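So this first bit is one chain, no partners, the form predicted on its own, shown in structure tokens.
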Amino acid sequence: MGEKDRIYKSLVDIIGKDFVSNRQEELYIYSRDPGASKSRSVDYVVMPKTVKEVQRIVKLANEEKIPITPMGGGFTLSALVVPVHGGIVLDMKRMDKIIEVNEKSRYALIEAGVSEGALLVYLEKNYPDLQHSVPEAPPTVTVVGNALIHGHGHISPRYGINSEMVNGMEVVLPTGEICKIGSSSLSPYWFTRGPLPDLPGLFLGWFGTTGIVTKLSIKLFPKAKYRDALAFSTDNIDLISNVIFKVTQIDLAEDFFLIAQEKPDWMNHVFFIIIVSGEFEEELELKKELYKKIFQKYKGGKEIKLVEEIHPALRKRFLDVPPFAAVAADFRKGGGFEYTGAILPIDKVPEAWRRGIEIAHNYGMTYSYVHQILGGHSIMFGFNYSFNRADEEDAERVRSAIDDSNKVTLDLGGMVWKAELGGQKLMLEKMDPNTLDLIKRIKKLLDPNGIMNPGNWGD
């Protein structure tokens, strides 16, 4: 029996033949993601159901010195869960239990495979006064995966990014031990991560290189009964930073994002989209009037204009949870789409705006923007590019545009969110060397055999 057949048999012994595959037609699905990154080889795919099965698979990977990559929904677009060095993809979708919702302490305890759509529907049915922060992504994206990559949701402008909403977690460490982090380490309740040492940070943003999260407690928030959308537009890019400052000064928005597109012509402006919500209709109307008052200060409303009538279909898309803000992106034949998320200081937005347009034009593309304000302290600035999946030259053009966009991000003092390998390399080259050394030491300490998603964060 060859080595690959022996490892396959060991995996079957752990979770059964129905949930292990080394068949090329099934491995193909896991060798790529919806973005522009090139495909990579995968040797095995496994779909565990229990934390004990995950633990046994990790111990096997250590014994065989074979890479292992945990995967949630697989929609990062930057190939974070497509193995760089092959090995095992650990598809977590069967671990899909919503274990508990604590209504009074406002948290949900879930397994790693629970999707955004599943939790959304569960809360709507059973806890209609509560909501979680839902990203602008397909409903099959997992809640845990989004939190682990520092994802954003529809209430992030008000409550912060989704990794800040993590109370605690259960983790299978790279050597196979099971560890509880947060209040669950000493209490039956999963309600907070402090005032203990902040160990969740060892797994947030590490792209599965430090452990496998099998359970997670995520904060829930009040869900208002009334919601509406306001839209304002301008052609003065230099006003953007000041407008963001003014809008976030009164801190009443549920969501706040900017959109612009070169085509169609009516979208070729700067649009400020503000989502307001309230428990009472009077509260909602008051918030709307206050925001209108802010924009009236810009030369009596002449420099920034209120969009008096938002088309009903557009209003619905803005108010949908998740919102679909990229309503008319330049989706080319072949359906490919990728973006690089720049986390930027607010005052750098006008320069990023202009340089992003230059990059798009340099590669023969029209520009398309969707940017979300993150609490008034930073912005997720999306450099968006469409391409034809069937055209390798077109995909390579997008990869080059992404690389140029990442360089602009770092040049402006920002950081690349959920960076692909090239973006990771750029950040590691620019990083303080002592910080880089600390990252390497932590990874080596937790993962002495180097099996966890190797190739990411500098391996």
Ligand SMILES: Cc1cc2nc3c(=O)[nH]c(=O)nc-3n(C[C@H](O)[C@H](O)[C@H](O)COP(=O)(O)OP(=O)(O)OC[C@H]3O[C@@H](n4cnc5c(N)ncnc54)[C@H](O)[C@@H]3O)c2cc1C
Given for the second form:
Amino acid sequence: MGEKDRIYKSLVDIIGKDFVSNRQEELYIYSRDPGASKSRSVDYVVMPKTVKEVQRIVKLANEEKIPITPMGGGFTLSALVVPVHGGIVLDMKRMDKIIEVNEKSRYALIEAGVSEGALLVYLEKNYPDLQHSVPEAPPTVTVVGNALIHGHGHISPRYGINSEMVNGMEVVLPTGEICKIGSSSLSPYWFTRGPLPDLPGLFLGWFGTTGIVTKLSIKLFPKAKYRDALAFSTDNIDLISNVIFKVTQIDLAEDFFLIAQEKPDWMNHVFFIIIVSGEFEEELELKKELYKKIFQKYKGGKEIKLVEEIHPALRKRFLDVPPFAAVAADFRKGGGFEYTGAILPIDKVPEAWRRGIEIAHNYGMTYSYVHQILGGHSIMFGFNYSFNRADEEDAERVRSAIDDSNKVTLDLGGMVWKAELGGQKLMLEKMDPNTLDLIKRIKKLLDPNGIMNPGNWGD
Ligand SMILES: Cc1cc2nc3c(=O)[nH]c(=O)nc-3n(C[C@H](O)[C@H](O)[C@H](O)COP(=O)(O)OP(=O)(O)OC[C@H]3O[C@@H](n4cnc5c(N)ncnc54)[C@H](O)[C@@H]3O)c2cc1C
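Cool, the form predicted on its own is there; where's the form predicted together with the ligand?
Let us now look at the entire complex, which starts with that chain.
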């Protein structure tokens, strides 16, 4: 029996033949993601159901020295779950239990495969006064995958990015031990990560290179009864940083984002979108009035205008959780969409805005922006590009545009969020050498055989 057959058989012994595959037609799906990155090869896909199975797969991978790439929904668009060096893709979707919701301490304990959509529906049905922070991504993406990449959701401008909402985790370490992180390491309650050494950071932002998260406790937040959207528009790009400062000076918005796109013409302006919510109608009205008052300060409402009537389709897109973003993104009708999320200092937004338009035009594209304000301290500035998946030249153009956007991001003092391999490389090259060395030492300590998603964050 060849080595590949032997490993396949060992995987079947661990989780049964229905949940292991080495068939080309199934590996094909896992060898690419919806973004513009080139495909890469995968040797096996496994779908574990229990932590014990995950542990046994990790043990096998250590013995055989083969890579494991953990996967949630696989929707980062930057091919983070497409193995760089082949091996096993560990698709977590069957670990899909919502284990517990603690209403009073406001958290949900879930398994790694629970999708954003599943938690959303579960809370709507059973805990209508609670919500979690939902990204604009398709509802099949996982809560865990999103938190692990420092994702952000519809209440992040109010409460912080989603990785900050992690109370604790259960992790299978690359060496096979099951480890609890946060209050659950000494209490039956998964209600906080401190006051302890802050270990979640060993797994957040590491792209699955330091362990496999099997359970996670995520904070829940009050869900208000009433919500509405306000839109203001201007053509003065230089006002943006000041507006962000003023709007976040009062802490009343649930969501705050900027949108603009070149076509149709009426969208070719800077739009500030503020989502307000309230437990009482009076509360909602008061919040709306206060935000209108802020914008009135810009030359009595002449410099930045209130959009009196938001088109019903746009209002729906603004208020839906999650919005049907994928459709809006498919400008080229070829199904391909990718964006580099630049995490930028607020004062760099006008320059990024102009340089992003230049990049889009250089590649013969129209520009399209959706940027979310992250708590008034930074912005997720989306350089968005759509392409025709059937056209390799078009995909190559997008890869180059992403590379240019990443360079602009770093040039402006920002960082590339959920970076694809090229973006990771640019950041590692720029990073303080002692920090880089610390990262390497932590990685070596946790994953001595280098089996966890190798190739990401360097080898
Ligand atoms: C149209 C569109 C809009 C989007 N809008 C947003 C948005 O508003 N906000 C936002 O944050 N994101 C957004 N995204 C990006 C992305 O889809 C989301 O962040 C998504 O939540 C990522 O989750 P996932 O389950 O797909 O992660 P995956 O791609 O499966 O995984 C992400 C990373 O985490 C690792 N990983 C996954 N599960 C585990 C585990 N159990 N243990 C260890 N490592 C693991 C993977 O190896 C990978 O490195 C958008 C994407 C699209 C396509």
